[in-house]
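What follows is one chain in structure tokens, specifically the form predicted alone.
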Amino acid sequence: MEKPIKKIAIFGGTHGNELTGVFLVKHWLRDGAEIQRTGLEVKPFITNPRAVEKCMRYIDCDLNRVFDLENLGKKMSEDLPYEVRRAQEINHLFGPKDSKGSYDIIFDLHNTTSNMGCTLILEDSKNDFLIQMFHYIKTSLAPLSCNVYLIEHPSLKYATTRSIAKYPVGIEVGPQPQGVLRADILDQMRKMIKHALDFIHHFNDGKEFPPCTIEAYKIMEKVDFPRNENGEVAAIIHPNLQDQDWKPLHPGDPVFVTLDGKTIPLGGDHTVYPVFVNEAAYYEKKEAFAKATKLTLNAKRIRSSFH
């Protein structure tokens, strides 16, 4: 038996110029309608205003990558990156991180320029209650495909703005450009937010969910663009790879072309699942592309403790 859900928070902005969950939020901040179900504390929130404001994914330093306990524990300060100190606030408002009295579930709301369709973002292979969650998203979304993407990994795994919440969930819809809202892509995202607050609406009626098992990708190893001696980018994705995410990569297949037409070939001797390919966001992160793995996993029943 688990404990019903109490209070949600739904973040768009981490990233200022990723505007589907900007738009959406400040939707809901208006107009919360649709995002509220009885018993539910449904909270919408911008993240990160001043990077809003400027359309720039960040001001001083990635807001996505800066809640590790480390900096969150930073005495504040004018001198702290405005990220840090924006962190720190958040942090007082939804958590504290690892607290009893932290936000059940955080939904952050994020797009890619990779051709990644839905994508939602596990922390934890052995969260039941999120697996549920992810199976009756991906469910209720069908036909329309949504992967799930799984970043745990020792050296991989990020401080993420969600990580505070009991449940963190990240949102993935693209391909969309920075700076530019797609309809498209923003019904899809909605769509995904209705489903997650059905599921959770659901459980705390006492519907009790059996057992269940959904496809995941967990991160390998990030791939970095080749480089020449200066460290400027040497080779670009090759066309076999653009907008190939989730797509099987197989060793020799190609994923680089320089200028003069040479072709890099995959290395490895195992298949691999390529994520986030030639994402805009990502070149000053020196990744190219992630590889995934691909695997099962499986959520015991649950069923709140309610009734």
The other form holds:
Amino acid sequence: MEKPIKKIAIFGGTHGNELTGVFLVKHWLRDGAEIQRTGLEVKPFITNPRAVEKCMRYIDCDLNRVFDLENLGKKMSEDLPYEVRRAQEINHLFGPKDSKGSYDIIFDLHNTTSNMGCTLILEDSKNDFLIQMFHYIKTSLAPLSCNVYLIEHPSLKYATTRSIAKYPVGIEVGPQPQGVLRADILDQMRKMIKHALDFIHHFNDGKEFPPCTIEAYKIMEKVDFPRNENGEVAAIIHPNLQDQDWKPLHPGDPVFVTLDGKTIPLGGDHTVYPVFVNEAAYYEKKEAFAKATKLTLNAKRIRSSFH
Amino acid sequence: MPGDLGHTSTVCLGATLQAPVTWRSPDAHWQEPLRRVAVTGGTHGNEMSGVYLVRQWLRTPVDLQRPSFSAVPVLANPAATAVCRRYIGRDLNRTFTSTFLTSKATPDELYEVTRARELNHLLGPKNSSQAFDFILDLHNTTANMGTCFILNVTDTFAMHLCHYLQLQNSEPPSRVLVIEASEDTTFSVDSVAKHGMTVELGPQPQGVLRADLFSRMRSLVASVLDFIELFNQGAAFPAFEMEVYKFLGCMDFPRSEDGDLAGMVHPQLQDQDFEPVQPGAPIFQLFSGEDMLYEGDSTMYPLFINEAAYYEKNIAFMKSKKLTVSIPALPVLTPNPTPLT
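Could you switch over to the form predicted together with the partner chain, since the one displayed so far is the form predicted alone?
Starting with the chain above, the whole complex follows.
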């Protein structure tokens, strides 16, 4: 039995140039009717206002990488990067991380330049509640497709802004250029939030969700661009891979093409599923795309404990 | 500069519009082939096709070589390119005005003002006889503009170049955007040389390098240099007519009192660059849900729809009208050009 959900936050502007979340949150701060559900506190919040103001991803460092306990525990000082100071403030308001008082659910809204469509990001493959929520969202959105990306990995998982909540949910919609607000992308993200809140409302109302199964893509490895001796990109995403997020990639398929026009194929001996193909913000993180495997996640029956 | 002027003729801009055009007489300028040609990339440091092409050419310049000349690759805004931003202090491609170019250097001036003066020294001086013959400036846009050439309608040489490019590279089709500016009102990198043009390819997000646009940009540059070579070898380019889009003005997003966005480009307008928009068609969708309609009195052709860099310039899209221009023949180079040195 799970306790009913009480406190939810919706974060926008964790990356200041990913505009859909910024404008949805700003709209909901003015008129929150759409995100209210009886018995639930739903708080919209801009996490990186200085980056939003400058329409940049971040000021000093990526906010979505500094919510680890070490950074959250550092002594507050003006010398700390802006985003680390901001992370500590956010942890006070919506956490503290790993404590009883933290928010139940945080939805963190993101865009990507990759052709990933609607994406839900999961950090824990054993989380029945979230797997049930994702199953509900996917079913409600159909025929619009929505993929689940599992970032549970011993070394590749990162300390996200939303990780201070008991149930962290990443919402990523693309493709959208940085600094651009597309109406179609905003509509898709809006629908994802609506279905998520409906699910929570049904859950709190005592609805029983029988065991379910969803398909998911689990991150295995990040692949950098081939680079020259100066560290500059020497080969780029091949036209056959560009925009083909989630589609199976087989050994021998073209992956990169050098600036001189030579094709570089996928090595290895098994099919992979590419994700975050040609994301602008990942050039500096040395990631041209991520390789994922496809798996199924199972969730047990869930029902709120007050019924 | 005035001493170079030859006779004046007219370029017909559709049935109702005619503008005077002056080109240098066959006795003066066109005795000489075009020798000093520059290709600039990274004028905006996050428009990646040009950045990577210039980097490539700086390592292996052979692609820019032709029998009668070699084009010089220039990374126009190195500081912005290094941090993958459009600019550091101000938009470099708006800084080539005589006010900025002739201003006295100060220690606290913006990076791009210093850089514009450097480029004017390297490729100009603008409006002088020592200026480069041709500058080709490479850009990307987040708008769905495909292949677009941007130039001054009075630059007959560049108009012929566009015509040649359209014939050589017909798949995918390209569009020509003409602006009407005099030497006092131009402000872009390509206005430093005697002739110039901008190539704009999209859609591509800032900071992203797409292989398809990279190779298309590279082919286009090759065709530009081929055209200049043909001209230098004495080829004749007769008069022709061409459909162009003439820049009319800009439209901002609907905004609230505090200047923040109040709506978005309407889904029916998004990605519809160069498609006709009739009065009454929806152009914006407000966050409150209503549609805002186009209130002009005639068909409008939008472009640069939802370009990321234009939000801060208060531009949601630009307006243009479609018309046909008649371009006179290019004077042919004399049969025995100056021997190659």
